[in-house]
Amino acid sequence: MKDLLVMKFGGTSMGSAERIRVAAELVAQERKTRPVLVVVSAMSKVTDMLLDTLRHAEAGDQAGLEANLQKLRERHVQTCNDLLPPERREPALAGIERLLADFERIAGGIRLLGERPPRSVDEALAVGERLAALLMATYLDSSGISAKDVNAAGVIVTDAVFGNANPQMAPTRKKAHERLVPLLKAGITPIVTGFNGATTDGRPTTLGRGGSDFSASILAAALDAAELWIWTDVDGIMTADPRLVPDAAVLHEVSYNEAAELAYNGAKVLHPRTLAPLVAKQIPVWSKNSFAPEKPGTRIVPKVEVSWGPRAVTSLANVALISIEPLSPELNVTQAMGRALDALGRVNAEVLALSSSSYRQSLCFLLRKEELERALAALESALSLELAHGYLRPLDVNEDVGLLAVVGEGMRGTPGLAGRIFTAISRENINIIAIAQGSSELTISIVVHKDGLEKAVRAVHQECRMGEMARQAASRRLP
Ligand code: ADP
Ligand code: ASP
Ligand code: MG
């Protein structure tokens, strides 16, 4: 659908009756001139609460489970009563109870089992988004804009990597055309749950934490949308996380590559995989603030024409560095590295940065902490002979690290930049543990001790005058 606008609202933009009203108004305005498809996240903190409830269930803590359920019920019932006119409340309240009963059934199963099968967790977590979609659809409908809540489990088809599933675009496109296009053609605005999907044989999955952005881009690509607007709680993509760097400024235009690198390296404002489905069709994306909708936000486009050097700095805590060090010259290091990376790939552990030295040929790579246990087990098994015979030193794991990434299209071929960045970090007495730069020269990744991470982010932001440059460019309307 060539004129379709996909709008995604994040957790804070759906966080209360008042916020849902504002979101609905933004939908209503656009709906006047073109078809709109809405993707919603669960209300803020609800996914965390659902997860916490499942942990109580796993531990056999019935009282904890019930206390959490009560809080979830109160939050949604309160929102429903504040949001809807009296005559629309009863069916919506019944819908809330049905969804909570679904969740309770799964949590009950987990309590009996004493463990949390990933598939059940995914089915249970999707209840947060289903509740939010129900509230938004009923409110829009009650305000005279035909709308219908849609569970993405019936639309987005994924593989079976529970908790971090990958979309399968061909069957998703087919289902999106079967289930969503008829609604759009009938003038009904679909309110689709973010975050979740299902395998071809109907097993429920989720797309990873923060995955509603990704849901929206999958649907935008599947339906050939004209644009995707991602509504959040900051003014757009900024030169740094404003919670860490008060001087951070909005970048009014960034390239797909820049946005993807920023997201991948920890800028929570976008889910790391959001841009991938949009690249082939070059669908433009806007990141906008639902708390200040009049502000222009950030436009994410296939290419930016001019771009100054480093434009933004991001960081990732909760990472660990694994080092592999050969001890024997007899070892074929290239083969060992190949097997190590293959082992990580097989257990779906993502290598965030990789660096190797030429003389000793030691290799280190950075992983997310939550993937560490399975990554280590896979590495130890793949390299068991080398480790047993002392060809390799026992694997070294450093969990006291953080990743800082400096990103910008204009960094390509700018001499002296790395030196300035390293000097700025050293000036703060922060030790640089490892460095990686891909051949695209778009990003320099630096591993530092975790205690110095936030300070290093501020030092680099200031040294590269990122805030200032972004403000100047905005006033001159340069990218
Ligand atoms: P939503 O619930 O709308 O998806 P998120 O909490 O996932 O919102 O993402 C928005 C948050 O991302 C912001 O509140 C901000 O603190 C954080 N953030 C991190 N890095 C950046 C950045 N470079 N630019 C803007 N926001 C950032
Ligand atoms: N509600 C999900 C989460 O908290 C997905 C999202 O917000 O994008 O991770
Ligand atoms: Mg998010």
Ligand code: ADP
Second form
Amino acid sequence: MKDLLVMKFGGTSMGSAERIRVAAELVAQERKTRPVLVVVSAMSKVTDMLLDTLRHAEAGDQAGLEANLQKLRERHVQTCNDLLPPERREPALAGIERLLADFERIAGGIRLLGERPPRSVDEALAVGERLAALLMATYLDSSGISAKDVNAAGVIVTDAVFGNANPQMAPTRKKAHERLVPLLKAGITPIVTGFNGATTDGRPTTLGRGGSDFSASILAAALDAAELWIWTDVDGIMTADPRLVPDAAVLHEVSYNEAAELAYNGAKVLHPRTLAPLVAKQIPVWSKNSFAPEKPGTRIVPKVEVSWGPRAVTSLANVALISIEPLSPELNVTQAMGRALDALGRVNAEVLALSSSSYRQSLCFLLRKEELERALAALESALSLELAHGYLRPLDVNEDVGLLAVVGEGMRGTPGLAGRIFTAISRENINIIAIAQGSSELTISIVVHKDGLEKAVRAVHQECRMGEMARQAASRRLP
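Having seen the form predicted together with the named molecule, can you show the form predicted on its own?
So it's only the chain below, everything else dropped.
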């Protein structure tokens, strides 16, 4: 499909009738000159409410389940009534009731079981995006723009890792061409649900929280799109979180690698896995603000030429540090490390940073807190013999830590840079607990005590003049 534009709208961009109208107008403007495929998230906060409803169901709380269902119904019915002309409401309201009935059926099964099977959770959570796609497609159609809502479970093929599935690109490409290209050729704009897919045998899956970005990039790659535009509620990718750093500035252009590192280490503009499907085809991405569409946003491209070092600093507070320390010289620490990493991989726990010493060969892993319980269980199982016989100290867990990551293509080979960053942090009387840097020199990851995290971010941003350098580059329209 020549010159295809994929546009993805996040939860805040779909959060009300007013925001859906704005999103539809953005689609309509681009559709005048080229084919457009749209990917939507659930309305803001809906996924959280669906999850909370499933928790009530698991606990056998029928009253809580029904109260949440009523809130979901009221919000979507109200949005439908505010959004659509009277003559178009009846079929849309019937569609809303069918989808909520599907969700209620799954929640009812969970209440009877007293547990939440991952497969059932994935099928239930996809209802949020299906409701949003229905509303967007119906509104566009009522405005004279042919559109059709499409459940991505019939397009995106994944593995069976429920809750955090991975796409299978060859069958996805086949299904996308079978299901979506005929619509586009007929002048119909597909409104595809983000976040979800299905296994080869049709079992519903989800791509992880925030996975609608990932859905959009999967479809852009599968259909050889010309561009992907991701609409959010911020002006683009910034040099730091503006809530922490008043001097933060929008980066006019960043590389795939920089954007991926920033997303992985806490920047909320993109899902961490968004860019992976686009790399081979070098499809450019724009991060734009649907609340201020006149602003240029940030362009994400395969490579940028930069003349300065760090370009952005980001942080994660909801993390935990697990330390493994040998007690016996007889222990082969390399083998133990291998088993530990394998154990974390088996439970799908992401290692945000890894650091080890040279003599004692103690090592530590930084993980997200929501993954801590299953990560600890996996590590204790994998290292049970060493722990039982005293070859290892009991696993030490520190939850009073935070991660800051300094990112920039221009950091490679820049002498004295790490020293400046560490000195800036130390001037704030903040102790550095662990440091990790890959051989690419793209990112320096630093673990500090949580109470010093925000000060450390501000200190590094100021020391490296990130805001100033970004504004100068944008004024010259240079990366």
